[in-house]
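Take a look at this one chain, the form predicted alone, written out in structure tokens.
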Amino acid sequence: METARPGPVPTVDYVHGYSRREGRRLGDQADTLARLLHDGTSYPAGSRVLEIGCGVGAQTVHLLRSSPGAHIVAADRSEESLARARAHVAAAVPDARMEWHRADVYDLPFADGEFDHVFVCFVLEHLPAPRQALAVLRSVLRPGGTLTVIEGDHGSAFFHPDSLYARAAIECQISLQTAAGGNPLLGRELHPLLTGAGYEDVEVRPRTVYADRTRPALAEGFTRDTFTAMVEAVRGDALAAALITSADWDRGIADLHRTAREGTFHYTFFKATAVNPSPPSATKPSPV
């Protein structure tokens, strides 16, 4: 019996945008917090893996690595970001047993239980319904399938020395991506959201961010190069929506990048287990 699936949602823009800069930055992110946020994540060979979302194929590299058996099948909504992540991962894994799929993820075009197992990374916040993505995302995941999901939450973000400005020029990438439909303080709340869309054995653990001159390639990587380059990406929105002026915002980035030479940094990722619970039995107990 096929599961039923929600009705589609309408979409919304991604708020970084699909510059090639933004390309960089998501594999400058990968990269760099690849041992962080992967660790422990390895499927079997044989296994059929979907990633949803797979963007410029900045994860997709890191998942063929660390499971080289399994089969990918990567999907995401936009062809262009698509053809790059096709580029990404032939040059980086020029032997990758994958496929490749244009799809939304609120309408899969993959049969109910196709696959073992759904990895979902840095997509749930950019999606104004994710409690349902997540269960059509269930409906493609066998019985007893593992969803694996990581997400962020700027709200998590603090640093030395503190900078008003800072936090300023950050509270107007969280507003920005808010009023596109988002929500990115996303992470904390992923153990009610997978359980209210019918998950079991879900478990959800912090994957902390420090950084400071100790740890240069953190700072440089991360604080500069990741969520640094992220806000600064929506300066022009920030400017045009006046949520601040110029100057100050000038000055918050300004911090920021102060912070990445000589101070210290802290973000925290949640990363998120699941099981898509097998259906009841339709069997009746005989009768005694």
Second form
Protein chains: 2
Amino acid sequence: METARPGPVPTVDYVHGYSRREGRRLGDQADTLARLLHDGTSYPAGSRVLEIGCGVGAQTVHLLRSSPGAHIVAADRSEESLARARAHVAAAVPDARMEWHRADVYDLPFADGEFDHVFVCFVLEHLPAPRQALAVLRSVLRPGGTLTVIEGDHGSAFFHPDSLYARAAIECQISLQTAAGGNPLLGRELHPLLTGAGYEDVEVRPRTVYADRTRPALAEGFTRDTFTAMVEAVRGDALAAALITSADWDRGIADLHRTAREGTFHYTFFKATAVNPSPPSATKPSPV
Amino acid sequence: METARPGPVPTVDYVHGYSRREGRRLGDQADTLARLLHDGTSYPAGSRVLEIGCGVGAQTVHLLRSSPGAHIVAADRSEESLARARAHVAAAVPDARMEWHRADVYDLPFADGEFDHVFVCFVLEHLPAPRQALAVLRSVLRPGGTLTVIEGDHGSAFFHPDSLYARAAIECQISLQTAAGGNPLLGRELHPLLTGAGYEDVEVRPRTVYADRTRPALAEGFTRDTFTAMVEAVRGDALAAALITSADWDRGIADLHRTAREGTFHYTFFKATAVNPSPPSATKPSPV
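Same protein, different condition: the form predicted alone was shown, now please give the form predicted in complex with a further copy of the same chain.
Zooming out: every chain and molecule, the one shown earlier first.
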């Protein structure tokens, strides 16, 4: 098989950590952004859908709601995240019937071609070998099955009032995520990445968040409680690594809060869809 | 009148220059982006619409096409641009009936409240006093009339493969436009700017251009022929000002061409609509 699964890759740290606060942040983010990100994603009744890297179940809830007849299989490598995902889903979609698996994306416990669709959200940007992960995912996808990927790109963040301190604080998050083996600028690379992993009909579209004073829920839910909170979460690591002084850090975070309160903020997510090509026909014309 | 017109402001250089090549670039840009930028802008038959800073008429053509019954009045401070705009419109919309005026945005030859709508595209980002210009425009707008503004934000550009050289070349364009009195990052500021100039119901939305290999027309028409061409146009000034070495410049431009050819490119325009508020009623209750 051309999609033979590569061996497991060493685990790296997950830059966002696993704290309860972090879990709540991801929950808030999913709710605020659900329409923006999930619009257009609905799987047919009876289809088998794998959500890889489900984390605390923030996106799982939206998948279940937009595809009520599909059979959702959610997998994550963290037992603790899975437990919280189960609780989150049980509370939000009490009648949901689905499967849960503890699994590493590089070494999946599923059969070749077992799924009609694969859904990946905010996962590839944390992996040291995203193309390898995409190859593994392709192996569990049936020929003609689809892949949907949603990823951010922290280089897309800009804001008013502009601030060198805020930019420096964001750069700390980018440096730390990169040092942990991830790629916080992955969104812009989705097209070559999916094409390079052998997918076809790759279509990437930006999903842009823009918040100003006319959109206070978005300014709070996204600018403050999602993006700024994500940056704030790496304070300790950034200071420990001497990437920034504490005074500059505090000024940068204060400036980000100001953009949420009275300025404007822009961020672009990228959403890609792609198809797992059918293998070449078994009855090839034999060479002359 | 609270919207009394301020006096004229000294003219500054137009960073893009007035060459024929530059005029063609702006024409290409308008055609490629027309749908993205003009979607939602259509003025009722009989309404009087001022396009200020019409330049070579690139947007004028789209205004005429989307609002065939409106009375369009186009104004620009450059006699040469106006001549080319007339020729461009005559060729593209032969039956158009409209007015042309040579006028400076800070000192308009129109009566108070003469227009139902004002349209401003890629103009404020070149002005040293955009808020003052907006106040002047408000004075020629009737109470309840609307303003539509479209501006870019060069800080929104990011691409794959990423390149420090390409970023440096873009920074040259930003520095030169800023030195010429403009604000190439104005898009993100539209909301506070319009609100500060006394407009109401200000609504700003991002209009995001994203190009990859699946969109060759956009990669050529926008990434290469619009954005990269705009940056390339300042080569002489950037080198003369010693903002960059010629080797670094050439590498940066080559890297931008590579994103057009085989990478991805992202840019966000901002489109704002706003209303000129009605003045307070003339029959105020008298103070006790």
